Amino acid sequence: MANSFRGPVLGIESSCDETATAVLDESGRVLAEAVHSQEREHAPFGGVVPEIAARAHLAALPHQIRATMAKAGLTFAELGAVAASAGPGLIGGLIVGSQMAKGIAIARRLPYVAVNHLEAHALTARLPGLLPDGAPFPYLLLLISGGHCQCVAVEGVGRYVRLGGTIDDAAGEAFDKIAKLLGLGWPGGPALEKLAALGDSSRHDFPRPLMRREGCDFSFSGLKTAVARAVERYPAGALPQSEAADIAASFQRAVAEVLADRAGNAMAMMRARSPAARLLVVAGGVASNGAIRTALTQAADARGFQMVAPPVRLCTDNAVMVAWAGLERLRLGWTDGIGFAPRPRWPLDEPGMDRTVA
């Protein structure tokens, strides 16, 4: 189908606990963006409460959309299309964001794109300006976030082959759980990284699950258990700050080494599939961790790959990536019907993502 849309794309992200909107022009230039964190709403519960998240999206989105459009200097009549995360994620939030996007699309007779949230992460490296010559297909994606940990061969828009993934917890989930054990609150990733900077990463020899095994699957449950046992040696509230820092640093180092080892195997698998592939794209919230970025850069350099990660603000959930994924699909003439139902589960490698399979 020919590319028939013209004008900027409005993107809406509401798959979990960030309410986000963004407007990109037809070239992918960011005209405006906004992210509202729901940290205050969920912190008392130590994690995301789906019902609270959905209500917070509903309260924030109408004003945020209007404000983002105003910041972009556009009216709704000037939009060319609307894109929204339609899965995977928390169904309540997905419904809120998708329905608002559909309402705008209906009112203005605009194309609507139901974006797979994982595809949005996968394509972020192709945003204009992130790489001098762009990010050509194919490339290897390491997606590491609170809900996902997987290695994927990205062969084109809608064309994904899963090479390996977690068999238990995602890396981001492990960070949050260990942070909670250390009394750092929620969300735990940034706080744990800050504490780890004060500690000795060689103080505790925590296990490295699946390290030096074949394939590129991941496991973090055994590592979590080992860290929990180290914390349990101290009575409640009696863990010294210096020991907490050493535990945080040792845990972070173990995760970084596991990710680097598994990514190394994935790079070999990727090269076997596509000998010309030379790019390792790291995306998702955990990709903002400095120690992990360093470990993955070293692993990529050792194998002749270039490691690239989006700017920190685009690693966590955001609407820039949603609008960009929508734009990539719109350029191929791919749109979705208003009846497309949000999906709490939506595998990235599901047949039909590239519209070649019914």
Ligand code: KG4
The other form holds:
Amino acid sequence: MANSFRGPVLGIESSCDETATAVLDESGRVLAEAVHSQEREHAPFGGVVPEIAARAHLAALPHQIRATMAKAGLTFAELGAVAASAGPGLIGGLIVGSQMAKGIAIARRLPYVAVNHLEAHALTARLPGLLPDGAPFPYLLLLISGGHCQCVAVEGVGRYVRLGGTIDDAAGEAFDKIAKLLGLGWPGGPALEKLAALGDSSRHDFPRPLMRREGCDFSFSGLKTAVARAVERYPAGALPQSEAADIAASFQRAVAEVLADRAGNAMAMMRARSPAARLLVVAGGVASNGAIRTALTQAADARGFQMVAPPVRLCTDNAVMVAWAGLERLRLGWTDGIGFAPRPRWPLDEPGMDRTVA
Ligand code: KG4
Ligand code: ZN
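Given the form predicted alone, state the structure of the form predicted in complex with the named molecule.
Okay, now the whole complex, with that chain kicking things off.
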């Protein structure tokens, strides 16, 4: 299909607990962006409440879209296309964001792109200016967030091969659950990392699930249970601060070592598929953890790979990545019909993602 779009792309993200909007010009330059994190709305419940998330997206998006357009100095008439996260994620939020995008597309007769949120994470590293020579295909993606934990061979736009993933919790979910046990609030990752900095990571020898096993699947439930046991040795409220710090540090070290081990296997699998591959791209909120970054950098060095991670604001959920994924698809002439229904489940490696299979 011919590449028929012209002009800036508006991207909308609303698949979980970030309401985000961005406008990119045709080359991928960010003209304006905004992110509203719903942390305050969900914190009293210790996790994301889907209905509250949907209502918060509904409350924030209309104003945020107008403000982002104004910041970009554009009217809706000047847009070239609209893209929105259409899955996977929480259905209420997905409906809110994609319906608004479709409304704008219909009103302005613009092409619409239903973006797979995981594809948006996968392609972020290709944003112009992020890496010195871009991120040429193929590369290995390690996506470690609150909702996802998987290794993906990124072979082209729409061409993804899932090499492995978690068989229970996502890495961020494990951080959040342990943080909750330690009374650190939600989301727990950043608070746990801070506490871990004060502790001794060799105090507890927690299990490293699946470590040194074949493949690149992950598991965190055994580790979580072991940590819970260490915490429960103390009566409620009596866990000394220094012990909490040692537990946090030992847990974080176990996760870092598991991720490095699994990523090491994934790099070997990637090389076997594509001998020219040399890039390990790490994305998702957990990629902002210093100990994990260090462990992954070492694992990459040992395999002759380069570890790269987009800046934290582009690793966590945002709309720049949604607009960019939209742009990558638009450049290939791939758009979606207004009838595209948002999808709570939408695997990245589904046939047809690259439009070659019906
Ligand atoms: O990518 P993200 O913003 O949202 C999705 O889940 O899609 O990731 C959020 C997750 C949460 O589980 C949070 O606790 C974790 O990333 N996280 C961290 C850190 N910062 C965020 N985990 C460990 N260390 C951190 N510094
Ligand atoms: Zn995400």
